[in-house]
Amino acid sequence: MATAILLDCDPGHDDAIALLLALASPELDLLGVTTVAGNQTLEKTTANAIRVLDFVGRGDIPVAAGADRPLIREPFVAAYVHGETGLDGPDLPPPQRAPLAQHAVDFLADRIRERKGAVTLVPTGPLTNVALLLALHPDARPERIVLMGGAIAEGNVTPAAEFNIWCDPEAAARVFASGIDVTMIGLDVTHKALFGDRHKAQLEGEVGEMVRELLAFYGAFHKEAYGWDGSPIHDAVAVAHVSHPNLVETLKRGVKIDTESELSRGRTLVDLWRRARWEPNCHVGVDIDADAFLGLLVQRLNSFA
């Protein structure tokens, strides 16, 4: 039986590929997509989610727009990574439909209640919508949250913090302290799985060409920033971990979010060696079978052809 998932995202090149992977995974039943401001403004991330769904003929998947800014912080977008549209590279048509009139947080709550909680929520952007869900609908708790965000040992927006958590650390703190079964897919694993020229050459069909165009733009950033000949597809790792749990090795550890210090704002402090004796509240990704993940991603993207 397929796992019911809700994808809360901020497309974003890697979010777009994660969405395609979710659609192409028979192990998953995508109930809907919600959007949040992050990689670009809410208007643009919502348009991008619909544009990707339109491109593969999946107008049946509902899209609901959510929070347009963090809980208390000033908005910040990653145009320097994802471009002015948030999906620079391919020439995708404008969205052919509007999002639902319903707010994303209410949409999430309704879908979770319908399934009596038997839903895995997969947030791949800032956790604002998820924190609001917990506050406004305390009875609508998903049985599991598998998020892309955080890191044990490195940052990508500051030396201390990963972008999604840094954008809205107060929201992240609520989610990690929620008591829900949380899995953190962070930079420690996503940076080990780079989608390079060898993988791009294996892509087929119109979707394959669109992904190559996405990665040409996205890869240029990673080449300049890190010197890599390839791109981490961060958000797709979170989706793949739901469909194929053995791809990522995790450890159950205590995790806290720094909301106090501007210097280390949004750092995910992981009690990796259990020296602090924090109560374990998160399954933390520590290693990945990179070849298996990248092979799976190519295979599933090619299934659209």
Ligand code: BDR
Second form
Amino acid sequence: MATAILLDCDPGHDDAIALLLALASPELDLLGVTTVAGNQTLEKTTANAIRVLDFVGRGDIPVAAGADRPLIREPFVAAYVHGETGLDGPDLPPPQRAPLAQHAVDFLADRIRERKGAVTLVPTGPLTNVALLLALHPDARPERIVLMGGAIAEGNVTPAAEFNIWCDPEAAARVFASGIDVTMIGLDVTHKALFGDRHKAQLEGEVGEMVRELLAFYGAFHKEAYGWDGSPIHDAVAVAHVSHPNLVETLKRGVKIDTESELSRGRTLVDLWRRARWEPNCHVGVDIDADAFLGLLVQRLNSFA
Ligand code: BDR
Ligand code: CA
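Hand over the structure of the form predicted together with the named molecule; the form predicted on its own is what we had up.
Below is the entire complex, every chain and molecule, led by the chain shown above.
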């Protein structure tokens, strides 16, 4: 039976590709998409989720908009990575529908209750909606959370922190301390699997062309900022880990979020060597079979053609 998932995202180039991967994965049953402010404003991330679904004719997938800012930090958008629209590159038409009238947090709670918790929540943006879900609907707990965020020992917004966790560290702290089965797909893993020209050349059809256009914009940032000839499709790794659990190697470790210092704001401290004897609360991604992941992504994206 397919695994029921809910995608909580902030599209975002890699969120958009993660969404396409989820739609193209027969192992997954995508119950809905919720959006959060992150890579761009809530208005734009919500429009982008709908634009991507429209593009592949999936108006049947419900979209609910959530938090328009972090719990307590000032809003911050990553236009320097994802552009002014949040999805710069392809010329996607404006959204053909409005999001649901229901708030994302209530939508998530309803879907989780309906399934008596038998849902995997896949957050690929700041964790604001997820923290609000835990606070406002304590009875609606997903059985598993597989999130993209964090890193053992690197950062992409500061030397200490990854973007999603840095944006809303207080929300992340609540999620990691929730007692739910959490898996963290961080930069340690996503930076090892770069989607480059070889993979782009294999993409087929209209969706393949659209993804190539996304990657032209997104890849220019990675070339300039990191000198890489390819882009990490961070958020798609989280989705792939749910459908194909053997692609990413994980270790169960204690993880805490730095919400105290400004210098290390949003750092995911991982008790990798168990020196601190923190209670293990998270499956931490430590390695990936990059070729297998990238091959799967190409194959699934081509299934739209
Ligand atoms: C994460 O931050 C965003 O820019 C991406 O969409 C991804 O979720 C990577 O740090
Ligand atoms: Ca994202």
